[in-house]
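Take a look at this single chain in structure tokens; it is the form predicted on its own.
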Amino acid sequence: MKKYTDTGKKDTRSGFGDGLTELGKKNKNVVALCADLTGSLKMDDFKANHPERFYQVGIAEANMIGMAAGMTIGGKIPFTGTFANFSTGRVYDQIRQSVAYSGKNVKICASHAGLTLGEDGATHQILEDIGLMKMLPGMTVINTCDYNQTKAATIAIADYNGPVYLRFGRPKVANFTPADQNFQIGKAVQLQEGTDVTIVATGHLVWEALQAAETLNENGITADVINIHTIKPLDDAAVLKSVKKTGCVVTAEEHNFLGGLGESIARLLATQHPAPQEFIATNDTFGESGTPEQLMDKYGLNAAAIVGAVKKVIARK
């Protein structure tokens, strides 16, 4: 069984900030827009090094999306930054009408996604954003698992022509993917190989899936663990290849089970290879205030919950 090492906990939002700074040095068309959360989005370095390409729009998220859409007409590559809640639900009409409908080359970069925003509570958390963005025609949806992958994804999406939603988080989490990775949009990453169950995870839950796989292995259960960093377009081939081998799947995400990764996998299996599935996700609820660890435990988004779901789904084969 392959072992993964946490090289030191780092926040994924810093991966975005560092990737954006690197982009600024090599691509003069990259511009950054922020809705009064420059520090939270880690956009300070880009602002300091490229003040002529940084736009502080204030608490005016809808205007920010409209400005970004307009900039693409002149060949700019706008990266917008604010909390995930304000990046999606608050400005959904502007994203649909001004960005998605005409396929504008805007990169909507969203921090503080999911429950791990923590103490700020339900008004600032969002557990519906993947579903909202996934439903927009032509929108690419990316949810990264650690600092290194977030930095690599930030750099990669600049070379992709079309609207992208890039989702990441606030807390420091395990950093275990390679710093020199080649991030390929729409290409799943196989982390573990097994024969008894497929665990498909995204975002912060990927590390939890790896921890669950270790526990399962100690109990004689081997798992395929797949990191789905791109939820749309989904790597259908990678998921089907694994489930045809293992015969069942557990999906894990920091999002409502309605509209998230799990539903995408369920649609795929229902149409091409029916198999038992269990969902690790929030159950049609808002979040609440608490530390990230408290909330992930309360809502069952951790390695122990994944282990339980695996045992349940194997019994259904």
The other form holds:
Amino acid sequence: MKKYTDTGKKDTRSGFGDGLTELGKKNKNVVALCADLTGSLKMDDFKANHPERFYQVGIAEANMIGMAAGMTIGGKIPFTGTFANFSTGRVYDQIRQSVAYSGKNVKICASHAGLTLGEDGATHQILEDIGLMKMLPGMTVINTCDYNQTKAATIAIADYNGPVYLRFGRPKVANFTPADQNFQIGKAVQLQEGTDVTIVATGHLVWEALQAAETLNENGITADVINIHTIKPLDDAAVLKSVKKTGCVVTAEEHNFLGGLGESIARLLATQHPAPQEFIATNDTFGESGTPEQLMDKYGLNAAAIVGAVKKVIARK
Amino acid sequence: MADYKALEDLVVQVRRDILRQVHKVNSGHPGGSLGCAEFFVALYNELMERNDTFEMDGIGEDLFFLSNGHISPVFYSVLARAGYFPVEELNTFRLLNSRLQGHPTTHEGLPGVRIASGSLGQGISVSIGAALTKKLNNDNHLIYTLCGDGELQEGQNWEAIMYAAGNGVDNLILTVDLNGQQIDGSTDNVLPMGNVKAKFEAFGWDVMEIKKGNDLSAIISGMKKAKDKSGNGKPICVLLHTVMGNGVDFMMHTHDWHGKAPNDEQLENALSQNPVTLGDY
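Rather than the form predicted on its own that you just supplied, could I have the structure of the form predicted in complex with its partner chain?
What follows is the entire complex, opening with the chain shown before.
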């Protein structure tokens, strides 16, 4: 079993900010737009270094998305930044018409996704955004697991021509993926090899999946752990290969089970290789106030819950 | 000096194109299209500095964005007759497998269209983005955009209007088609707009009016004045007073033809008021 080390807790949004800063230096076409959350999105460095390519749009997200779409005409690569809630549901029609349907090269970068806005409560959290974005034809949907991966993804999506939704969180989480990783859109990352169960996780739940795999290993259960950073397009081959070997799957995500990664996996398996599946996700609910840790516990989004789901799914094989 | 006879002939032919497109599929929006025929003809044939070939990025030329996408019949007719795609393609308007969707889109790769529109209120934002990119590219060409007056009821416009003035987007000329009509009735009845000129001025725009919005010479001289105002730190708004359904007596001054096609008899009547000039497609 591979050993993964937390090299020090860092927030995924800082990975985005640092990636954007690096992009600013190396790609003159990258521009950034922010709806009054520059600090929260860690866009200060980009702003300070490239004021002529930073656009403060104010509390006006619909205009921000439209402006970003327009800025692609003439070759710019706009990165928009605000909370995940205001990056998706609030501006769904603008993204649908001006970005996705028009095939524009806009990168919608969304922080504070899932429950991790914590104490701000349900109005500022969102557990539906993956579903909203993955339903848009042509939209790439990425949910990164730690600081290093978020930084790598931010840099990688600038070289991909097309609309991208990049989702990350607020709190400091374990940083365990390599700093020099080669981020490939649409390519799953195999983290552990096992034969009894496949655990497919995305975002903050990937670290929890690794912790769960360690616990399971101590109990004689070996797990394939796969990090799905790109939910759309899904790496069908990697998931099928693993499930054909293990015969069952647990999916884990900080999102509603409706519309999330788990549903994408369920569709894949239903059409290609039916197998028992358990979902670690919220159960058709809004969030509430609380610390991120309290919320992850209350809504069952942690390593212990994954272990429980694995035991259930293996029994159904 | 504009060749007004040629432009007038084109306007009449565009009217015929609009009526015939909408009639053939018994759907579409003739009223607003007819009201803006002179504006589009002037824009594409007299006002814009544009390249004859179509490049999506439009570097080194003026760009136009249509916000009120439902007036696609006039847009398609003028684009085709300006040489962006074959005029015969107007025959495919709103049909299956056509590039001429009910509302314009880039999805099918139609030359002349740079962004989808139809869901109202997004065009000014897009135009601001394109204008800012022109500035970053040191491209001194202008962005033109058109929106409807009823369309200004969408809140996103006011986010954009505030942004453009607050950030000196002065390479942008927005024309508002001020015909006073929308689907359910007059704008005054559906949701009163108040003083649109005062609203734009209060938001910090340089505002001018073209009272005769269906008069080619008034449009051309007015829009040239608007162009002269560009580069002075403020976005420019032109309030274009048009008559919905212009050029067809029974379609004028009413919202009834906003989104309704003429029947065979009505088409004959309308076409007889606009005899062939350049030739039908």
